[in-house]
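There is one chain below, alone, in structure tokens, taken in the form predicted alone.
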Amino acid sequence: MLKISKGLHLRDMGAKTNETSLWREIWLSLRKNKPALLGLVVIIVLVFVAIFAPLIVPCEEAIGFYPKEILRPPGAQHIMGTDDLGRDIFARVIWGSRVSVEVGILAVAFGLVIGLFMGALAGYKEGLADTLIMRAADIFFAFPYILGAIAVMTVLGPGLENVIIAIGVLEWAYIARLFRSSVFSVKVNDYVEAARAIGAGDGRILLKHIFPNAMAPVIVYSAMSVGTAIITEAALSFLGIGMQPPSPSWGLMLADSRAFMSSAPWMMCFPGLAILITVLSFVLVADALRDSLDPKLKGAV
């Protein structure tokens, strides 16, 4: 009893020590690659701007209606110039980047909830399952990405909920065929079998053995994603089916500009600019990401 409770100790400790040993390679890889460590500062920089937006300006000064201040160029009293109501365009960019924090983590949390799921049922089981869940994915993958979100927002109307909602039931059909395809490639190793001739099953199994072996390109995949999820919040704004005025949402921020474009180019170039910034930054620790994990993949193939 007491060899078999030190082997399960050790094997406990050894499998502590690789987890560590991951996370430590992809912050080793992300410190090596000095494009994807601007971008993680970028985001970590956005996600605070985000949380401690009231902090740093009032509400107020993007949702108000200022006649003395409008289209007022970039100077010392706004540094981002105002827009067509007098609205400051630095609140509006602080303010806006609340939404597309929160529509880029949830909406990709909500498509992976549902991609684990049917990815893993779909992989694992096989067969029938298999067979309705990818059928029920090809429906999804039919219509383009922006289209298939345009027409969600048709049927759930305007709102940020319903954008959330809108982009997550788009994002599981991926994540469910990348996570199966990598289940596929996990579930028929070793340590697999051993766990299952033992006598685990399936829910040990997928929790304990498949799932932390599976998950590297669906990390990847979802650090890539957040930054589609905010462009297409900003797409679905920009075109009026997403977020509403006043809400500082930076693809109504563009679609306001469309007017003065020659007059006032500022109110373009400045929430342009935090949505080009941002989903580069996203981009770039997707790409390191990939680079850091991708070997671990292979190994476990």
Given for the second form:
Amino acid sequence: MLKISKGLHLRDMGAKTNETSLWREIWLSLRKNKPALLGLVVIIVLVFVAIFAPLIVPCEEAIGFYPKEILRPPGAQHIMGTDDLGRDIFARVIWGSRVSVEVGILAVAFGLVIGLFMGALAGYKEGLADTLIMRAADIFFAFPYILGAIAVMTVLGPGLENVIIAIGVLEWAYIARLFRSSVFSVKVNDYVEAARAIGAGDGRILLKHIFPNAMAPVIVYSAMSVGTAIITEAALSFLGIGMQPPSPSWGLMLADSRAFMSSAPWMMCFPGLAILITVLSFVLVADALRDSLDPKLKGAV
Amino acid sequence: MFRYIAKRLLQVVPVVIGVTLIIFLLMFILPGDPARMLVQKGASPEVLQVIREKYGLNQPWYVQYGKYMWNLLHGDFGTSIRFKRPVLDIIKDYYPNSIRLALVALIIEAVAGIASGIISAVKRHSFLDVLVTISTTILVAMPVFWFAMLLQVSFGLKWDILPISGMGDGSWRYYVLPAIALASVNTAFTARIMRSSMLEVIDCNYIWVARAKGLSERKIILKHALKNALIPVITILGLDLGTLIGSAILTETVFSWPGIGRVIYLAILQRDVPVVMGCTLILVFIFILLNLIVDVSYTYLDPRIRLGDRRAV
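Okay, that's the form predicted alone, but what's the structure of the form predicted in complex with the partner chain?
To see the whole picture, the full complex is given below, headed by that same chain.
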């Protein structure tokens, strides 16, 4: 077996070049697209802010109780003002980025693990596996996303890990459906047939030949769904079943601000802007990726 | 055609069984005893026992499930544990509110989305096109509940021209802000799809022929291009109606709108299984029906597509 795979060396090189060119293509398309580049910079800054939040503001300012500082408007001391418990909004927005970044990345990663596996199984094996997986996925498309998230959250209970699980559990069906059709269109290519002809096994064909070439639509979708996951976390926390107080989740901050919409509008202003700018960055990147990677728009498979 | 529709309707059965089973199992895994939620704190075990027996809560889940499905087949949606009234009555009370709001939102979505999509395609790269592109991108990224709150603060509290909560006497004024909030994200998507669809059609040969004949640009766009460019948009609009009814919970929460999303949300929190089941099933039916209508109407809009053909799927 080892000897045979040495003989496959040239073929593998072909597959690898293909893989690197995918990432090269992504980078080239982002570099040309100014809004997407801006989005990418914002995302990188956000990740750094999330990692180094303790160095920017101490945690106590975000979750403590300061009776003397209640509902201060934005000013020199508190650049975004304070909320009804005297907590600094700026500190809460900074620490809230941790929640959003964690949920966004981990929930989509979770959905990807299940979705890619199921999608590959359905698309590559067809037959019974395909039918079972796709009928199971159909159930997830039969009710609205947000209601599904609410139902799963009530079962699991509130908290960061459960928000991640709930969103991942819903995402897998969308990723599986997308990847399945992508695998369908890739596996009829000659190079897959050629790999099989020289004795490559199913696992090797999937990992070396199908995965790299079928990933493009999933990459576009994932970029978009990190944004969706961040909005969903905020929505669940806003409804009171996601993150729990005193967590500095942006959605929770918006829920708190509802009682002070006219007296302290800054309370609703900044967390909302934080969500908008974050999600917008992911949308811009996803749009650029779609323009360059989507075979339908590019006109070639 | 009838064979196709019958086949599609039969496919509903496994989905309904799957959805009902999942809801039932979820509700049984949930911590919390529905009987305990009905009585005041400190009720005696005997009282709890009576209530459990009355609602059949002491039976294993598959017996309860079997009974529920049997009744459902006979058109009986059961009785709400919380409100002690038939689920069908709750459905009749709240679904119309949701459907009316969704229809108003759909009209906003269609008019605003199609109009701005056409303008930005026809005047490509102009100031208006850039404006439409920027605002649709921002709307897609906007959390609905924050957008709803911004509407409340500006139109309700600051300028005081529209009511910001509830349905009041049911006049149109109460619909404006919730419908705009509900339609926001979908309008942005519709505008984007309309734009790209229009751009595609404008490049077709028959449009060049129309131009060569010397027709006015206005006539070319509205009479020749629009008909074909609308096909993908109509599909989206049909499917969106279901989403607008079912996903309105955030909008309903912000505007205290008495809709079905809120009913389902509260019923989940209160473990009111019959209400969750009944309301969700209606929603699933609406989804499936709209899907079917969209697929069938496709064959009329675009005669190149035949039902049962792989391309149509």
